[in-house]
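We begin with a single chain expressed as structure tokens, specifically the form predicted on its own.
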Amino acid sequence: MPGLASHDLEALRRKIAALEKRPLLAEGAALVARRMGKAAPAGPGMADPLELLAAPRGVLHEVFADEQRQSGAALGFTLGLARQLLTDERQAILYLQLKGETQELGLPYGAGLHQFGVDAAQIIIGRVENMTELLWAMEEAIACRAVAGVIADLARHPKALDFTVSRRLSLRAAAAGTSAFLLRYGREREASAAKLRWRISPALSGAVEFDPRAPGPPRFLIEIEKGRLGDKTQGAEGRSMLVDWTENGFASVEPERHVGAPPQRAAPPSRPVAPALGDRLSQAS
């Protein structure tokens, strides 16, 4: 590439190389097993975790993705999260992200929102210089009655957001009936003000009824990390579930469809082979 020094092509290959190194992002069935591992049946007293995806309004959560690879999985379920909040006085989600970072996080494709009940018209995105000024846009967007939620994007862990912040937009939030949403990145954590913490992250989608080699609906191991809606919430932190993404909302599903070897593609012929007509005879007969 011209205009690159010798040193900045030999890191973009290191960078490259270790990318390549990864694990697919659907290590699939073995981390749903192991992670659904740890699922108990809810019990007297404790909230079915299916139940805290229709969160009130007026909660601050967490969406943390242990990779910034998975920000699709991550945005994908917070977008479901606030989307069940939009109704006929509250029309818009505000998107925010920092101009530094769009580069590493992308967008939201308005047109593969679509199919999933999200109108593309309905998202604001702002892409703001700093911190401060994501905070105080934040804030002012908590406080609009015509807003259902507020995301923000954030690839990195800024010292602005400590615990302090998350307190004034928790109480914030609660006054207004906004929601909130911090999408956070990395296994570290923060002292937290959220109500809910929510762990993201992408598995392998379940077989389409007439194609199953065709991708099903987008598919989330969820795992709650923090619970803070009452004693019921609190027994749920731990518990782990996959849920499907689909037009009507969030779907659950039972791991033991999940866990398994995936279906195997027919090798390809080796020849030009004729199509079979309708009573199975070659074109050739």
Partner chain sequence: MRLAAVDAAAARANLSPGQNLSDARALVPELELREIDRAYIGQVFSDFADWHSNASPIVAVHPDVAPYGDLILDITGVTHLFGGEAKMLALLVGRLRALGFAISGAIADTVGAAWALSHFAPNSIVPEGGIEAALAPLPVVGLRLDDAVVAGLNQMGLKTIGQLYGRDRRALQARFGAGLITRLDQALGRIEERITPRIPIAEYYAERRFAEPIGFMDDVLMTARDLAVQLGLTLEAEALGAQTFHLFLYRVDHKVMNLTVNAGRATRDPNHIAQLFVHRSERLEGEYDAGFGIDMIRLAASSVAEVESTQLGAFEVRDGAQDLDRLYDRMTSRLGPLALVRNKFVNSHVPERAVKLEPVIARTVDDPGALPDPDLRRPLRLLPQPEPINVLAEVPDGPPMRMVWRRIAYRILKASGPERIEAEWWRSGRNLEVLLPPQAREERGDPRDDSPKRKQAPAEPEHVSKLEAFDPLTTVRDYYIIEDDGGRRFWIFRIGLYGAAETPRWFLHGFFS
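Got the form predicted on its own; any chance of the form predicted together with its partner chain too?
The text that comes after this line covers the one chain and nothing more.
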């Protein structure tokens, strides 16, 4: 609607929100802000790929790994995103899994979580019987003011998770400011209303100082398959990058240094509770 002034549009949105007795959706608000020209459109040459990894609030993500045996990488990447959402008021990340899939995927292990800067006490594990309960629990947790993020780990492609459901989750997430992550496996893609879709594969790790034979810090190949977050992600779709998880959060790795060369920081984070870890990243963005 080129003829319609942007403030009219905003007024209309507010009116509709008032009629529906609901707060203006954050998504809509963002749209309004953009239409009003607050943010200048960015060109295809993006500033920093890492900027995308500063997780925004109130967004539904889909994190895809090609195979179930890559579940470790998918969870690690997701935690790396979700941990940035933890604040003093939002102190919990809810991890949901179907009861029958525990042996298939494994459960998040408390003693290993600190590597990703998450205190084991902040992860609440929910094991539910079926998809109905899982979706209910997701919505309930998204609506809670004290939850930073909700992670649903799904080994299969359940029928219950269709476009309508993902649209619903996306809207809820936008309204409540809680981010939700759907961890999926396989190469099939369904229609979904998720704002961001990542494809994660583990990559050969860099070398460890003094021990060339040992696996280094986690390294992922991240591909942004879909990014619908406005200017920030414009032109980001289809891009891929190689990142390490280090003491300072995600660090991008130069492709030519990928094989054989020592990484920038070799040691994994050394303290179990490191809430300040990685904040430099979010501050920078």
